[in-house]
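What follows is one chain in structure tokens, specifically the form predicted on its own.
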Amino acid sequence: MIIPKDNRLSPEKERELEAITGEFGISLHRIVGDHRTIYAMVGDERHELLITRLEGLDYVERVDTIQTPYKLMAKDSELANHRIRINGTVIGAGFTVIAGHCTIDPKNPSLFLESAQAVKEAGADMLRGGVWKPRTSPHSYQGDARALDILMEAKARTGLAVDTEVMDTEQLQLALDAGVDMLQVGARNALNYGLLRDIGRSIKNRPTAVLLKRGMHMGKLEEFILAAEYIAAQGNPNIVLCPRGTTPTMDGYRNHPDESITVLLKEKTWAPVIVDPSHSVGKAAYVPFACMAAAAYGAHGLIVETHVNPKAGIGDDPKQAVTPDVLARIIRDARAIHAMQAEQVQELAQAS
């Protein structure tokens, strides 16, 4: 990774970092964050005669090899302060919580601004809502590009930001037209390696976010960081990480709640982690207990499936949402443990 002394580079000073690593068959991708572009070198840079040539250079301040298969997602990389700020919040420097549909029912539009409007008085900062769907089965509903209007006149009259997911590059290029903030990868495309690459290109000169959900079947916490490194190599840093359960399932959960995770996620990485309970548990009655779980365990955040009637809801909201009360109680509540872990945190820090 190279680390200029200005915060911007010419194009011309980026020709030759260019023409230099091209030589030694590295590819240079350039990150741009709060204080400073950087530079990224994708392949083996631990040429000796290549950091001297790179350190020779009057504008570069060192240059930096993490031993680490994720260079740019490493908690000790340069983009270890890097602040990822949403219509007014920064993830992961409070609480953050994203509450709302599972699925948009483009057949009964007021039933979702009306959920927008009640997760707002809650206390929630974003807006989530599903336009389209992964279903199993071909012949179950799949989502409706109409639900898209339906998601941005929320956004227009909540003056929330607004999460859904992408599932191909046709949506992703939707949803970027439209105005969405952060784009939700799930499960089922955390390891679509082209896809995220795509995500990555397409969002590389704008403040998008990406919440990049766990895939199902991973083991490694190393497979999950990776999968958020695609994104990150072509330029935006703007990356959440999102436990939600994994598979096999636990007997009485709908997956293997994976909260949990969220302490080693912290010591690998800098990326948010905002944890997703509602699919992890997969029963509105025990998804206040999981939150309060993943607050404890240190998360920035919680994605909550929350709608005014979950009876009258369309895809996963019957069973997993809760209603707009509970969630306030959740957002109060969790943000009180979020409180007190982090004080004890700072205070063990203060003690070593």
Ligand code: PEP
Contents of the next structure:
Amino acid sequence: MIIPKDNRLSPEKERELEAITGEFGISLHRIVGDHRTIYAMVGDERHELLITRLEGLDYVERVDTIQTPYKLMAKDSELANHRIRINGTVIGAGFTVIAGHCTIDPKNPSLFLESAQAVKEAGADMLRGGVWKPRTSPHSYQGDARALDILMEAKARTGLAVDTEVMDTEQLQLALDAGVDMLQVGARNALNYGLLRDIGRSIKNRPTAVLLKRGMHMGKLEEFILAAEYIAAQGNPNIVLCPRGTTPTMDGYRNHPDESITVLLKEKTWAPVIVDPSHSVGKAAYVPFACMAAAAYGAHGLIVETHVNPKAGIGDDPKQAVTPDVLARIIRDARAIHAMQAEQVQELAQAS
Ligand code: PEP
Ligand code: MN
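For comparison with the form predicted on its own, produce the structure of the form predicted in complex with ligand PEP.
Everything in the complex follows now, all chains and molecules, and the chain you saw is the first one.
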């Protein structure tokens, strides 16, 4: 829909609009209102250049598109019935919990192996463990490829599928070669289109999935879903969306908690939503509440930093990680809330 600044456009301006839209195979229908004439576009209006050219005209106030710019990730796309299967778990079908260290300490492998066993016993479906870490300071611990061996050892011992973050193509290749089940794209790389494309291309013929975090400065949901579209466009749509809090922060929390966007994402896309409350609130004491909230908003699961001895952890673990006993309670309560939420959705649908 093209909304001009003036109430009526001159025939020359209308001809110019027709010429531009015509170049993109779109026909224009004039809708004459009492006060204003607006123009409906009939055809595929999702061309970025078309919108840019129309918005560049000094007599156009704005251009509203009805179709979403994401063709593959949209709720009504041909991928709507796609199911992400990892190691026997279908993400999106129930309530999936991924838990484990923020960061695997390569100097202390037994700590991670212990946590892996403990999160399994607490009821987690998958294991997380940071091998490489995006750190604000180049002088902080950056990760270590030896931690990848520890992660894979934990996978072998527990039978749990594993998730780890990759930040470049070298790490991507190492993770794939090792057999990582889920590649995490962190908040700092959420709009790194080159990396998103590389990841998409490299998992094309594999069962591997991607956990795509929401960018920390991201405002629009569209931007988040379009980042997923970059991966899906390469041929493997095993993509899980992960809200993890945004900046500016909320006083007292590490970030601005954003689990509430789950309900909006579920309206727009078929992709499952797994919420990360650990990086959102940033403090272990608040994590259980954020987990409950995520379940109440209809999340398909959680990714929770969990450590057998947070004080002995590195990375975010001393501050953020919950202990396995707390994780067990989170899983019990979040699953109950998840079931209640699903029931309520059904009741509301029947009542309407
Ligand atoms: C993490 O999961 O440990 C992490 C660094 O997450 P984010 O990219 O959301 O900051
Ligand atoms: Mn972390």
